[in-house]
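Just the one chain here, laid out as structure tokens, in the form predicted on its own.
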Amino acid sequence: MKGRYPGDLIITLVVALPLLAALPRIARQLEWSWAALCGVLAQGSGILALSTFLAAAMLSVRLPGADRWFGGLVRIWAIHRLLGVCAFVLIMVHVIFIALAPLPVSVDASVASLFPPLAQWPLWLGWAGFAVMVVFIAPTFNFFGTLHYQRWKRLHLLSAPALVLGLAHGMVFAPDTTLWWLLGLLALAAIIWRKGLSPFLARKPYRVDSVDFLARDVVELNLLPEGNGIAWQPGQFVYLTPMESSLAAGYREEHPYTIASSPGDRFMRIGIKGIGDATEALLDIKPGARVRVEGPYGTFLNEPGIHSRQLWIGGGIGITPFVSGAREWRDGHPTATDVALVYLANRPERAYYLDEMSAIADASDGIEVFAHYSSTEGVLTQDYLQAQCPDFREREVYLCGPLGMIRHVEALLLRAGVPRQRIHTEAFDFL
């Protein structure tokens, strides 16, 4: 996910052109005095603030296809929660600067900017929106904890309010009301679309055909579409939504899983390991059932222009992706002419997959599988990347697999020399 894409743009352009279109009348009301300054930061400040959630809320849009422009879903996500942030402290510092604007006159002044009369219901819709944005935004820097996935989503609807009650504070005191109508009204169509339409609209019919055990707490699941489908990619994933009442948890919950099955088979599979309430209750889901697939979202293993000499490195369920991969081999459709699969499990038991892998790997020319065991060979290690794919510092390298896997391969490769723009990374972190 390395690179610009045109999303960027886009981006720069929705935070940025507010603040050029008030330059001009913000200069003039420039002058060299304190009170002129701070007044000055703080409009600049308020502005950017309000840009930067607008930009926010407009990526939280979500349309299949789209994220490519973007870099795919998972990058999108991280943009989201990096403008959320920097609008919370940008808000902050906007109120810093009303604040020490009449600081010189006295503490009381300073606080009667801040606090003033009812009457000036502009400035406390402000106050009421940076509220309602403190509870939604908390749980970004943890303040209550870790948060359960559904409970942290139900508290993002509150940026709909939170954003209608800072529009009206900024197009009060900022009189570039068409720019501010044509940005609100976008980013709120696109809280509508996710939170009002997608579920109805979006999200496609499917049913479970069969249900694979790969392991105690793993399966496989075998989807039929009622109706249209969608297509496909190796490496996305869909937002698959149960909807049999009978589970015991996850019923109309929506949650990402990497599709395993090739563009070309029959059945969209969906490897489920169980590691939450929701997917735990996956594993008894019975043939038969109603599911809901909104997508295919992503660019892992299928970004444009990359390098067709490629290193994979899977473990847990986040081997799937490269499960996909493998399939569209066996199918005569590989991405790649040159593939190293390294599957990392705990022991022989845990690769659920490796068997069909290696099978595959063996009736094709150009990709091999090795599997690595942590409870004989421990952590992967330079030396072995070196004896089993010599020159895996000129491949493009992928990697997928709980967040502590990742974290420490990535820093394997980085001090193996491997540039960063060439390793590729899909961790699902509050999809």
The other form holds:
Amino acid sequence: MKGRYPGDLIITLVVALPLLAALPRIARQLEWSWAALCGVLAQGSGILALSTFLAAAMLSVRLPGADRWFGGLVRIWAIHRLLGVCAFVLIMVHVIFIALAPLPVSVDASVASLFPPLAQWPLWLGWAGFAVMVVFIAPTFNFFGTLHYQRWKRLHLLSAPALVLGLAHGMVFAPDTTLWWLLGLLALAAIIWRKGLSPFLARKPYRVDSVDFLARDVVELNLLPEGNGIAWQPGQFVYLTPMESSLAAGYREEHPYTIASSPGDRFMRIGIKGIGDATEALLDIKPGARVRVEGPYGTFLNEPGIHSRQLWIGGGIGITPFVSGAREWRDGHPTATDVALVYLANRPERAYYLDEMSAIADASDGIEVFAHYSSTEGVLTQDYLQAQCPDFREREVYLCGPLGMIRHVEALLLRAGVPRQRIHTEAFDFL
Amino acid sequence: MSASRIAYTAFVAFLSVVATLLVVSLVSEDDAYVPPEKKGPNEGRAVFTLDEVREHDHAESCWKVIDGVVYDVTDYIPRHPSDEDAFLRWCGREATQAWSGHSARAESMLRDYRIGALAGHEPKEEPPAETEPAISTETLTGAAEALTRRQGSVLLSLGSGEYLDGVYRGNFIDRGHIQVSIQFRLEDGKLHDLGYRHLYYRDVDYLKLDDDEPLQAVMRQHEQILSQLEGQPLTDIFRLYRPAEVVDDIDGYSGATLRGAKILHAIRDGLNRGVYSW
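Okay, that is the form predicted on its own; can I get the form predicted together with the partner chain now?
Now the full complex is given, and it begins with the chain already shown.
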């Protein structure tokens, strides 16, 4: 979530504008009485909850290329999730202040203000929206245990009716609904694009040309576009949707994968490790199979204005963005001038891209490759980095791999004195 | 603390608060409405003599008489913005003169400290509405003629916007019957969604009249009153002292029984009760 991006201003505006617009009206009601204060806070939190919810919905649009404005899709999802939490908490704050306002009169009055007669339907619209929100947000935050990814995704569609209910609830009480209409339509357009239109308009048809087996559970798919393909930068990722009903799982389900080929390659190469139903099914995909590709997304390895001396640390299948970067090096168009790549693997046979990476390093100036095997050398240490890459503290550091590895290495780097803003990570933990 | 933990904790706390409110509301047997006014040792006492007031002339107990109303402003002393000596000088005394010039906002705050009336200044009971002649433009005084919205603010003893936004309900009760029950919504000091919940006079329930009943004309006039007020500033209710301005036909069969003042009073009753719901 670090850094500043132009998109942050848009998010801030969407979140703050409705409250700013309502501020003069709310300020007029302000006086030093319990009921008035609670009323003002209830209105303020309600307005902020709705605008935050709308901003979160807008961020779900996932337009290829536009994510760069927000620091990449991974950062967008992190903000989306944060806004979701804020909206959820603000709604509860809003309800509590409504209940608190009449509390000095009596508890009955307080309960009556929360649960009025059904004739006051706008209030019940708010309750209905909140109830739907609890249903779709609970699995996101693991309230009642984790849920299967695809089922979670389907459940998350309930955000659309929750949004409409919340919007209707808020607009009944708003004296001027123009801004709500505008933001509401933008948010709904984002959801409609993502769920209704993008599967047909944004996904490009590709064909599996060949499949390279790298390890028992790892393949690299070599894809060719059937028509206009997409252009990418090293470190970017795409959403891949298999269109083969013969697959054991994952038919027509999209999942994110990092592109492993150089931007100049006519093949889009994607390294896949079988870690779930859908990825395991992809290990058996045959040449000629059709897939759809949407993207590219992300700014990992290709953020503008970045230091040209870099340290890449990749673990497991998280090596793929660096494979793309190294292959670009081989093609003679490197974005950095001096790169040290530390390849983390359990043992030599699990370093499935190492031979190719070493060959590129041998043939090129400015790129070095080190392999670190945890089965013989234990976890990565500061001493190891110091020995292989003595100037690692001055480099821009890129980390990609399993969450546990990222946490360990990030903590190690911070302890070693690498500034936080120079550590870049990419983990698909909730895409 | 992770976002998930925060969301979950907030959700559990939220459910606990709402459940507590519900349970307390359900188990409390006392349904009696507790008025929000402060209850002091003089609760129930409505009339004080000037001698009694004089005993409260110090910072520990400071009463003041303003326009015949007795206020116990002791609790307000630490909050008073100006010089404390000047404020205390008027304790236990008739302080109308010192009070003059305060804002409408100050007026509204003062009401919270009211404890009763000065002997000889008790509120008088209004004469029964039914004995009044039908209101016509001729009976209005010159002062009422000059009623403007600005003066309406004064009559409400408030600046516009002093009442909270929300839905209000009020009644006009006379001769043992609820004659007018009204509901309306205030927003930015403007009236919206006015509607009768009850309209009754001399054994006739006007809300249950058949379409062909001759008294429908009265009902229509009452509806016109509400449609005239829709979207108007609250101060416009004072136009109801002159209903001829707000309805089409005040003469004839129905004219004698249309009293805008009843509706006006039902609205003011609603305002006095405070917000019914948000």
